[in-house]
Amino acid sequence: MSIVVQKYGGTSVASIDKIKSVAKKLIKRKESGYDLVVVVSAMGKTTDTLIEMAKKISDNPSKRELDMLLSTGEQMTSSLLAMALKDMGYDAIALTGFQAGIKTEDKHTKASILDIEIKKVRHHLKEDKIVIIAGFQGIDENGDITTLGRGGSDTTAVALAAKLDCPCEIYTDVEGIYGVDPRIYPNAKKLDYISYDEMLEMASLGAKVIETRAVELGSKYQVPIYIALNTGLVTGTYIKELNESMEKKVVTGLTASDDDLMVTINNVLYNTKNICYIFNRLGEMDINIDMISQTAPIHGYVNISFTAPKESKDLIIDLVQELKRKMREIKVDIQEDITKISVVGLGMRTQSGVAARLFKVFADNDIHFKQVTTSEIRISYTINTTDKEKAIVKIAEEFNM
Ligand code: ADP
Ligand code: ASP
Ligand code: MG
């Protein structure tokens, strides 16, 4: 029998009519003919929930203890779906990530799968069971439980699917993946399919549909992603390798993330071991910067600027009182109300004109960006959040996304 690996996410689990219709889904599913293991999230916002309960007991809560809390929602859906399952005369076995075998680092809140000892799950499909498992979490080689990252169910899901050799569907609350977040530009357009390689830009460019690690793990392992509306009636969208001529559109996608500040540092001493010295500590201190940018030398001074995430900000404050102790004259202005805009497409490996396009763009509607970077085929902008609106509809526009 042909093995498929479902994912369901928060909404589509949100409430006990939920999961009796994901049950209900699965039993047909089951009865075309399929294995199924089928991954879930924490109910609705359970896991949001959870985590405001931590932070009403301590400021900075133990990361370990974090997981082992956060670890409860997922493990709380594959219980009742199983129970739903069974309820309606069909064999079921609910799974927490540990005994699904999933192996990861011991990075607490954020680790990453090593291995899973898959035999656990198909020894289960062998008793023609239909296999829940907790998404989202794992166990650590000490043998603490350990969680992926926000939207990691994602990533248990196409992991599976790798080790399972089989496609991988994820079902949620929108109809596929569209050019833009259908939530920011309504008029937005559903894709058909989209490569590994531009979903990659677009999930780690701020498109949460789908999390950045699954879709690394996909492409690594070349599993068929599906990703489409949990009720399952409407076709949704695959993400596979494409190659440019199958893509005729330059741009397919446009995301906007506001989750970056900028630093500009002023009044640099230009020479490169001063340069060195601030991306040296950065790196240091886990900075993790995204756009650079510098001004040609004047007087033998520049002005450099970064983005690097918001939730850094505490470590940056740190950084900058340490530099002017070391570098007097340099003046900081770290900038929040900033939105990364970027477009991405593989039809830009080939066709050129893009950026010329989004200039026009920006000029005719009098918006003002301050970094450009560019990938082989990604190109980014950060502008003030104010004009974040106007530049998504008229880019999209632009674009036809
Ligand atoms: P789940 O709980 O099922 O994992 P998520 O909330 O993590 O669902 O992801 C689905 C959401 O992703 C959608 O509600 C949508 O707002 C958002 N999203 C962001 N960018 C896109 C995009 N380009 N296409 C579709 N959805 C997108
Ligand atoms: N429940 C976790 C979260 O909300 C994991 C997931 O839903 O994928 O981030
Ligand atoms: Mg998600």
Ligand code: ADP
Second form
Amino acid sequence: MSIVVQKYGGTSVASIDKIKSVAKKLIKRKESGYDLVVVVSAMGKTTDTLIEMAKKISDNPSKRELDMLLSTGEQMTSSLLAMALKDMGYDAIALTGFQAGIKTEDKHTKASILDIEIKKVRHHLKEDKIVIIAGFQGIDENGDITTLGRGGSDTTAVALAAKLDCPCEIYTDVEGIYGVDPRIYPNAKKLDYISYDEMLEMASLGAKVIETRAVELGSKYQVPIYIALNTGLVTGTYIKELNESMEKKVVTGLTASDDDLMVTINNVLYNTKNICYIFNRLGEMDINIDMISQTAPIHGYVNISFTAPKESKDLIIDLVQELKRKMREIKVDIQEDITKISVVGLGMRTQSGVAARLFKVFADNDIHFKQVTTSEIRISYTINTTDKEKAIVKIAEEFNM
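Which structure goes with the form predicted on its own, now that we have seen the form predicted in complex with this ligand?
Excluded here are partners and other molecules; the one chain stands alone.
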């Protein structure tokens, strides 16, 4: 029989009734002739609850012990789902990440999967069992439980599908992938297909439908990924390799993120060593930066701007104080009320004029932008957050999204 990996997110298994409903869907799929490997997330807000409990014990809990704690959420879901299937007369087995052979690097709370020893999973499939695997977790070379970070169950599912050479279906609380957030633009169109490259850009820019690492794995191992509503009643979206029809649409997706702040360092003495020092220190402090711009030198000085996650604000303030001691003439401005707007589309590779159309949208609607960056299939702007909804609607209308 054909194998398929399915993943059910936290909202899909948030209650006992929902777990029983998932079990019935699995039975129906099993009876249609498929071997099933099912990856599950923790029930509802269980992970958040566990984190809150840990913080009541310690302001800075051990990451190793935190992984031990957080991994129990997915283990609870997997065992309950296996119980439900057995109670309905179908053989099933629940496995932890370790039991499923998921090996990770030695990095707690944000580990990456190194390999999967798939032999045990295949053995259970040959015994005609529905294999239920706790997502979001694995084991390192020291035998310690690790977790994969937020969205890690998506990564677990795609990695298993890559190892089993089969498709991956991710069931969640959305009907699929939209070109633009339908909560802001009600006329948004759901996409039937999107390429790995486009989805990777959108996920990295803030689209929260699927975790970035899952898309990377899908692209690397050519795993077809299907995103759909957990009821299964509405056709979802396929993430797949590029075909010619995908390039006909100049813009496929539009994302907006309020998660970044913009730092501008004015009056930096134009010297390559100064620029190098600033960005070396950002790297050493583990501050992820995205958009970077620099003015041309004027009288020997330049201004530098970059965006970084708001969660790094305290680190950035520490760095600013350090820079002021080293470069006494600089003046630093930190803006938090910004939004990063990005348009993504494979069609930009072959069709010109996208930037011109976007600049016209901004000009016609009095939307001011602060930075612009481009790649082969993406254009990003930082704008005032107060202009976010207007910008989304006007761009969506311009590109018929």
